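This document starts with one chain, in the form predicted on its own, laid out as structure tokens.
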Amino acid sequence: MTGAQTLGNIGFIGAGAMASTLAIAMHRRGYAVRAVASRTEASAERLAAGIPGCDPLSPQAVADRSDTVFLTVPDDAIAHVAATLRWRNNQFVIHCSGALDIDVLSPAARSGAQTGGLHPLQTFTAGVDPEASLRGIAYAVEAYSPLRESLEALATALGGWLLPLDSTDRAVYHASAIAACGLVATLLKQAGDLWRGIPGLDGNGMRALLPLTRSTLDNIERQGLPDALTGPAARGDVGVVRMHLDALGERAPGFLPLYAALSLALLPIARDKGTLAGPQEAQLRELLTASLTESRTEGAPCA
């Protein structure tokens, strides 16, 4: 059998931006994808009219008529969705947290079901292409068989690679995704808000670094690190270092803790690429390590 006819018929309980992605490119790719419940029945109906032979329905609804499940709520709702429905034997109930482990899923488990978790490594816009994003990322499961085995081929058939994630790592697992994605948005916001005040500059700052990012993203993906990393800070500049913490000193507080704290996170990176001689990184840890200090006694606030 394929991995498609081991799923069944597949309902979605929750119809956001991540629920339409994947059950699009699953009936792309030969799923069966039946139905959809949402908070809102506008949500519900839009999704189920992008998929031929899919409904609208209530959530009980979806659970009595899906061999599959895929609970793709907020994480937050997750546990009471799985408390306050009713599951059979042998039925399938997944969600698709990063952050959550399968026990959030224990009232489907007693009533008979095989529970599991398949996480996107992904965010989820509209506009984009479904099965375009979602190929060549990798999907984090747990489950236990046959479920597992179907969620990979799931995973496989939609063009991502796998990994397998145990429960206890779930935690430091998703607080890496936060830190490659919503952690990096919020570091270039608040470069970009350093240019405010200066003149010709102000109102630039994210439209000028963008192109900045994309590069040393592309640069890494290209070249991995240590390699793709450049800057004062892996070259042992020192004195171009000293001049950034005195100007963030003096006109951007909040922000010269994060400047240090990731420029001391930085130093080991560049002693492996070669950059950094013993002497300028025994400097550079010294000076950014008092900087750290002295701002946090300040209680300077993050920008």
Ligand SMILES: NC(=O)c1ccc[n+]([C@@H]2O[C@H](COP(=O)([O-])OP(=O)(O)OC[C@H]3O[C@@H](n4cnc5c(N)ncnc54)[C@H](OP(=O)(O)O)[C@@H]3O)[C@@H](O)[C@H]2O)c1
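Moving from the form predicted on its own, what structure would you give for the form predicted together with the ligand?
Since only the chain itself is given, any partners or molecules it might have are not part of what comes next.
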């Protein structure tokens, strides 16, 4: 039996960003995606329209018709959906959350279903090509055999690779994913916002800064860290860092603690690179710690 056959007829409940990527990619690889439901009919109809042989149905009808059901609803809705639908013996019920383990699906397990978690370590937004976003990504799979093997085969069929993740490590794993994704986006937004009010620069922040971020990511991928690290703190340019702290204290006090905390975290990376001498590192540490303590004492909002 192929990996696709082991999952049988497949349904999705929740037709948002995750389902739109996964359902279409699975269909293209021969998986039988046959039914989709969502909170609104419009979302289910939109996703079903892109997959030949897939019908928009009610959530219970998806559960009744499918051998395998992906609950691709927001994390906070998974337990509720799992608890309110009727499941059957040996049906596969899977969620895609990075933060939650399979206990959230225990109502389905109590009805005899086999439950699993398949977390693609990627960010999905509407309208992005599924193939591009799934290429080469890691998957954390949690399930017992035989569902485990089916989900591992699915991850491999989608061009991904597997992470052995114990459920006790999930929260830290997911926090790390958020740091590498949403927090990077937040940092970029704040960096762009620093241009506000600067004549000629105001409004151009994101457009001008993005190539810099892209090169940073490319260099990290190509050279790794610490080699790809650059900047005044990495070089030990204490005077430049002092200028930054003074300017931010005056014009963007809300951003100052974040700048100081991240700069402190950068120092060991610079030390490992070998570009930061001991005395400069000590001066920077003192300067940045003082700035961080001062801004905390003053209660500057970090926004």
